[in-house]
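What follows is a single chain, given as structure tokens, in the form predicted alone.
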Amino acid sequence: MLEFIKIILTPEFLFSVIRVMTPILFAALACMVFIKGGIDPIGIEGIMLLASMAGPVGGYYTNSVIGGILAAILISLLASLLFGYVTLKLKSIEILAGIALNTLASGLTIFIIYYVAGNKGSTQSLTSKVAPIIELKIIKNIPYIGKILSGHNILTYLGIILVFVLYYILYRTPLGLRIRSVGENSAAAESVGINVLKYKYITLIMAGTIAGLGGAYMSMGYVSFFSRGMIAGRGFIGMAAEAMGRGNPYGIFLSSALFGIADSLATQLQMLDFPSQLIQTIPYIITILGISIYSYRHKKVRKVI
């Protein structure tokens, strides 16, 4: 037990928590924006998967990190807008459209990497770019703290900055007020002259961009290549993190950190000879428990009201 406590208190473990929570944070922030604009985020898994494929492929063809990240954002925007067109214009049921998007992404990514790299499993045969690691000179030399906070991928720091940026946009600007109004009561928003369709598409663009950054991180930061199905449920875990954070960027950051701890803990427990099958379920057990607790508390609040 002492050995276990020593492991989780090491700066290396806490460093890994930040690294592991990054894609979940991007997914959760994207889900938050979707929900604030009144759009179901069920397609987040497929959007991130497409972006994670586009990153290395775009980086390979442009021979540029920026080119790869822009390719990831572009394809995630297209996927997000496609979802919006199908649900907002064609009036499809959002849940079914989201499931279709996730299924499409699963097959389309395999087809594209086979066409580009000649391999159905990954893009390891392509020489792709990786987003750079950033050393924070001011923090780097601080004992203990420096080892935790410095030396992360640039997209990790961008994700943390987005927490504050999105809070400001959503709660301190007219744009954020209109997005939230449309999401909470579109009929009331329309009655005061707000173009509901316009702000829903703005929501799709914002959320798609954030999801694209999360997908790019997976294949250009977390690892240096794309592999089939590499999002591995992180989009859905992001939905859970959004719910646990109660739709607030700061709460979402904390809930994403909790899932990061669970994931890192699973990795560390493998070193202590715990059954691997049990260890792999830890992040998903935490997801179920978190959503259950949130739902129970939300139900109690509704009864009081």
Contents of the next structure:
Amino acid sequence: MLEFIKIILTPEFLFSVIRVMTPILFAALACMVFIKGGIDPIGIEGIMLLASMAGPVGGYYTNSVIGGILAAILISLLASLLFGYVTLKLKSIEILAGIALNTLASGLTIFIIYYVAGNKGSTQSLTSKVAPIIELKIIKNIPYIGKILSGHNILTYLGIILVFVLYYILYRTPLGLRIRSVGENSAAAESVGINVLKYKYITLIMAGTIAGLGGAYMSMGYVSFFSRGMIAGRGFIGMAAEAMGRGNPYGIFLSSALFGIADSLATQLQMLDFPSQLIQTIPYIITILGISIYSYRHKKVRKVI
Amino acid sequence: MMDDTLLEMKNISKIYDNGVFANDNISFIVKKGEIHALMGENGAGKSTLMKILFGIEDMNEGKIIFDGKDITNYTPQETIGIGVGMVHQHFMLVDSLKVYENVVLGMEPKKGIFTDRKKAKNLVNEISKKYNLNVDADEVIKNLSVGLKQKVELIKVLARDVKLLILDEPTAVLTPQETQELFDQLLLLKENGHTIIFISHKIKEVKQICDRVTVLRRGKLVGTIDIDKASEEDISRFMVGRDVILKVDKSIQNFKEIILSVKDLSVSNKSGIKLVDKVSFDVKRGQILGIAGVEGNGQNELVEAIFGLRDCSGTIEFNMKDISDKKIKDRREKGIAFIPEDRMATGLATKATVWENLVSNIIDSDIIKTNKLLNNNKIKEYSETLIENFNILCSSIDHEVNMLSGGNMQKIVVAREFSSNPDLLIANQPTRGIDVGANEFIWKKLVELRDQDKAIILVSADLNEILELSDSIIVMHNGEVVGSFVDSKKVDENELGMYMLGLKRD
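Right, the form predicted alone is done; let's see the coordinates for the form predicted in complex with the partner chain.
The next block holds the full complex; its first chain is the one shown before.
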């Protein structure tokens, strides 16, 4: 037990929490924007997978990191808008369109990397472009804390900045007010002359971009290549984190951190004498617990009203 | 003369795809600074007319002039832009947003890229103060009462500098005190030069605050009159006139023993408001009891409670036995049948086939089974008998119900409910929105059932139907029985209208 606490308190462990929570944070923030604008976020998994594939491939062709990230954003925008076209314009059921998008992504990514890299498993044969690591000047030298907070990928810092930026956009600007009103009661928004469809598409563009950054982080930061199915449920865990964070950016940051801790713990405990199959279930058990607690409290609140 | 005209709607006609005239050549004028009532029963065409004004609904013919401009082809956005605002019956508010957020939505004051929250709150407070509305700008909508929500809607419209304010049955959801408060505010608005269209079917309210009234009936314009030149009785006659299109032959009354006895039946909604208030009556074998009333005065809730679809207090005795705690299935087995008000929502499974709908009430019975399993041949035979007896036009019993016309759909409901040979049939709006042929057929079937010494409760918003079919009539207003007539021949539509509109009670 002592050994266990020792592990948790090491700066290396806390550093890895931040590293591991980054993709979940991006996924959860994207889900939050989708849900605020009244769009089902179920396709997030596929959108991120496509982006994580486009990152290294785009980086390879343009021979630049920026090129890779832009390619990731571009493809997730296209996927997000495709989802919007199919559901808003062609009136398909959101869940079905989302599942179709996820299935399409898992097949299409393999096809493209086979075409580009000649391998169905990963893009390791391509020269990899990785987003840069940032050392924070003053913080770096603070003992203990410096080791935890400094030296992360630039996308990680971007994700944390996004928490605040999105809070201000959603709760302090007319744009955010309109997105929220369209998502919650589109008839009311329409009755005051708001173009509902326009704000739905703005939602899709915002959420798509965030999801794209999350995908790019996976293959250009977390690791330096794309491998098949590498999102591995992080999009769905993001949905859970969004629900647990009650749709609030700050709450979402905390719930993403919780998932980060669970995930890192699983990795660390594998080095001790625990059965690894059991340990790998920890993040998912935390998900179920988190959602249950959230729903239970939510139900109580509803009863009081 | 033209100078004081704010809105003119000229020769408006709207025909729906199914051939129903929603508006038939309607013209009316709203003058600047008046409160103009638009009255008529449900389905008279008021809502359609307002939707046309807003550009939400197309019209087949007609012209709209607002403040000297032709706005016939304006979109809803453009109509809002020129100063027409509407407070809908179902509020258009976003529940999780604050009052000031709802008010400025779509016209947010800005400071840089951010919403200027101070300015937004000031706007709400200013209007709130000017018109005595007393709403807290920072409160979240879902915490507000219905009355306060309506005030937020008013502020929302006023913040947009409206010239013409339309209120769609604003008092339907309010308590009497809130209603009085609303009227004071509307009169204050009028003093400040606003023009108001007040949609209602409550004569007393219209008489209290309106200057002129335009009445619609069955999609047609009845006329526009000055309020101070008309008595309540005049307006009542205007509203509930009778258009006799159908007649029915029936034998003289021959009532037998009491079959249903309802005592002190009350129904409340979730917020505790009484929808039905201590209603008592008896129905006898061989009697058609008509329940008349303007829609929404508790008739629907009353009959749903009798059939077991709603919780209620009081006693319901059927064949001398209390059935108030029995399940719907038990009530059906005891001999009650029910034709619900809305055939699309509760009367039928519209995506199921004709035969599936026809057998849905006898699915547990052995008539259509062999060895506990459904028998297709028996089902076919059973369904085809009903189809023949009730003249249902359909090419196959395997067709989906929603492919049939409204009249044939209703005949399926009627056929199913008659098939159990009930002792008491509750028919809630049995002929609404169907063609004359089907209407006549259903009337004939109802009279036949009565002549077999069965009892029928008939709820209808159609006075002609009530007067033609009923042996006896009770009238409901605000959830109470305000009038009852053992012999329907002793009352005419004008008198019934006075009871229905709350101008008279026993």
